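In the block that follows, a single chain appears as structure tokens, in the form predicted alone.
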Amino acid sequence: MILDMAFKNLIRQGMRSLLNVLVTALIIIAIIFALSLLNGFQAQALRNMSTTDVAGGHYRVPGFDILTPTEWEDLTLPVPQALRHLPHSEKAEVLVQQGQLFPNRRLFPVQLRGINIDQSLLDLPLHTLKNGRMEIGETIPVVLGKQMAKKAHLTVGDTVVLKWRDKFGAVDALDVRVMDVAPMINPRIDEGVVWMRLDHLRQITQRAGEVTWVAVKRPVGPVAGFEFQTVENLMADLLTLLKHDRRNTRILWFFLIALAGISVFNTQILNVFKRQKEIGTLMALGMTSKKIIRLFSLEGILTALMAIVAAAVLGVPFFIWFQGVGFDISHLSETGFPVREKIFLDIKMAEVVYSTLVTVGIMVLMSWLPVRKVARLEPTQALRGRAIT
């Protein structure tokens, strides 16, 4: 009886709880839509890391740090034996030079990275290379990323000088011709860095047999001379960035829900103070203020389940589309983000569930919360409409 009460009660309230229902669908909506855009950049943020550079970790020789490229030249050792037998779709063998371009008469320090052209476990668009000779000829091929080469102003075919420093501390310089212009979705391996094949470099440095690092599939135990660099530390950096954009989401989600939250509590207040003569006839027919109380309170629940119904009926559709155009972050293209294409949702049901649950529960708290005058009511105040002011 009380259920089909609150169910005709929130029928003929009509456009005011039409929009009620509406506004917590969106509001649910809107909160599974930002975690799950979330989610699938962070996901795909790190698998780009992964299949660029990461892998599954590197073998790295002991002291070598990125940011200090004044020591690059004495941090490099040929490749241990116990790393020399993988096959070449399970390692990538890798080495690093300080070295300087002139390009249009200016000097551009940068890094030279060799790698192993036979190698399959890194997905880097550096076919040309390996199309190219072994010899060096009167020119070495290299490969630049979009973003290096906007900032030195080179493009497919230019010829430049770059010099470098071998072994043994003779500066030597020769003519480098860019053989294309890739697409790098991953600026730590794009932006300051020139690519060359690992034969190439090590032959003009005389670092015969050596590298720097050797990213792996898989880790294969501890290698004499060399100290292995987790997944985690290698990505240090974007976690702990990542790590703050969940923060922000989690603020944006607590508001959401607040607004929800106000939205049913306004609504509530406006049905107590409007409805006092029907609470009044009520409670004059023998219903006691807890079962009246009980009414109201189901009105917000079955608000909250009509919401959630809006929001499957329209969300549904609208992620179904959104997954097949994607989010596109282009504008992202100058930032430290390794995500440069388009991007998708990747909706976990434990977060939507769990934000529908918080959601609902949220909406019959404020549903309860403005009911409680009901019990301090007198029944013939509420017939005259004076009870509550």
Contents of the next structure:
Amino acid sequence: MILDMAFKNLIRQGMRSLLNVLVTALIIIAIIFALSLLNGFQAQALRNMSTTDVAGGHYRVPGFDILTPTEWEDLTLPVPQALRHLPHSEKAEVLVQQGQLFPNRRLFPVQLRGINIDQSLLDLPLHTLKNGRMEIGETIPVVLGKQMAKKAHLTVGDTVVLKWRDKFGAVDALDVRVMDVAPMINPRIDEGVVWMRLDHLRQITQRAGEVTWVAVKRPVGPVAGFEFQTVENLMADLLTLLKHDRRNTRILWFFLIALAGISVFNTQILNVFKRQKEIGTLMALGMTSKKIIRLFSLEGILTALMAIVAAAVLGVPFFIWFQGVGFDISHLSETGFPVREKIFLDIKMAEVVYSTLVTVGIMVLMSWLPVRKVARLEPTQALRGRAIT
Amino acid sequence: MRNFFHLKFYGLILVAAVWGCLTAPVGAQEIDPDRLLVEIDNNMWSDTKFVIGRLVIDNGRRVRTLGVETWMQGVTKSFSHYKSPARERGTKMLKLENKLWLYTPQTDRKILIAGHLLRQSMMGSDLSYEDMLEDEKLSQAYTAKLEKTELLAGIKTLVLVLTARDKTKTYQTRKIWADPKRKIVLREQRFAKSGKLLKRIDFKDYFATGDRLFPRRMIFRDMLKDNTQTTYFFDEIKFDLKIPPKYFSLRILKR
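So that was the form predicted alone. Now I'd like the form predicted together with the partner chain, please.
Full assembly next; the chain just shown is listed first.
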């Protein structure tokens, strides 16, 4: 009977109930959207890092840190025996050196990255280098990322002077030819990076057989002279950033929930105030305070349940549409995030259920809190509408 | 008619002789290139040296002038103190052996210039910090070979190709235009291993100071850049003076 009454009351409140349901539904949609968008962003960033740079971890020369370029130039070693036999699909040998490019006769410090051109572990758009010759002619073939090419004002076919130092410290310079300007999905391997064949970089720097690191599909145990850097280590900065982002999303989540709670709380206070005579009548007819509280609380619960249905009706088509168009975040790639162009939602069911349950729980709590004062009402005062002033 | 032919014949011989004098490595048989290099070093280098000078840096867009005082001891120790402009005043640079420290009063810190930083432009000039470290006696670091003779600004010079004695030298090849009479260098070119020209230095307005000849200015050009040049004016120079050891101590790198 109470359920029937609660439902009828809800319908009778018309626009007020509808607005409550809609606000709550939109908040549920917004929470799921924000969480799923962050998931999508995180998944793409980690995937891009993994497929273009990190793979399953790096065997690095001890002491090498990509963020301290003034110190790492001479941190190269011959490829260890334990990694030599790995097939090209399971390892990528990389040599990193410093260089100076002179596009339009301006100085442009760059990182020279030589990668074994036969490797297939990392997904890099360097196929134009594969077709080149092993011997260095008058120019060295290189590939640039789009961002790098844009900043250096270089295009395919351009020839520009590159200066570097060899293993012994002697300065050398030669023209490099831009064979391709390739879209890199990871800006960390794009901006300031000049890609060339590993054999070419080894040859010009006199570092025959040497590498800075070997990216592997999976760890092969300890390797003498090298230290293994796990995926977590290599992505530590990114993971920390994402952790902060998740915390920020939680703050947003909290505000949205608070907004929904305040909305229901406000409605319930208004209900109790405006429906004093109804409460007095129900009491006069013999309904206990507890039952009246239950009735009002049930109205709040029904609002929350209807909001879930509305969220499903409005949210599902919206999410389907969104997955088709994505969210343009190309501007973020300039800040160093390994993401490009668009991200898509990564909806996790556990998060959806959890968020919905928490929202409903808050709604129920907010429905119950204001109507507690019904228990203290005098039926005679309530009938005259003077119990709450 | 016969006399005319004789005249023509002797004339040709005379022209050939003059041409030979100008183009052939004149006096090459008497001049040992390595010996000449030693004599050039003897003229330029002394145990100690103090210079008050100006670095005029023209980067193609604007010209900056830095006032600098430099104390040098041998080839391994050097201390520079920048006096002007206001922005650079108090900046100090200390070279000890193959290490270079930079002190800026704004940060009140001394920085060891190492690795990649060495290749950066020094104070926006055409010189790199590495070039500062490379300041050394040519005769000790290079072997010389006479390439040709050439007229440079009306002076007959010997063009010597210098090859580094060991492979750790930044510039494996240099070329100098030396005046064999005055034992001075008029021009120097520094090359990459590949043979690409990287730097050019012109030594101008030699003047006598004591028993030496020293250039009044040196013009540095980074040949990989456009429209840039750095001129080092030597306004005052003193040789073989006593320099207190504190000038070559890290303790001097403070306000």
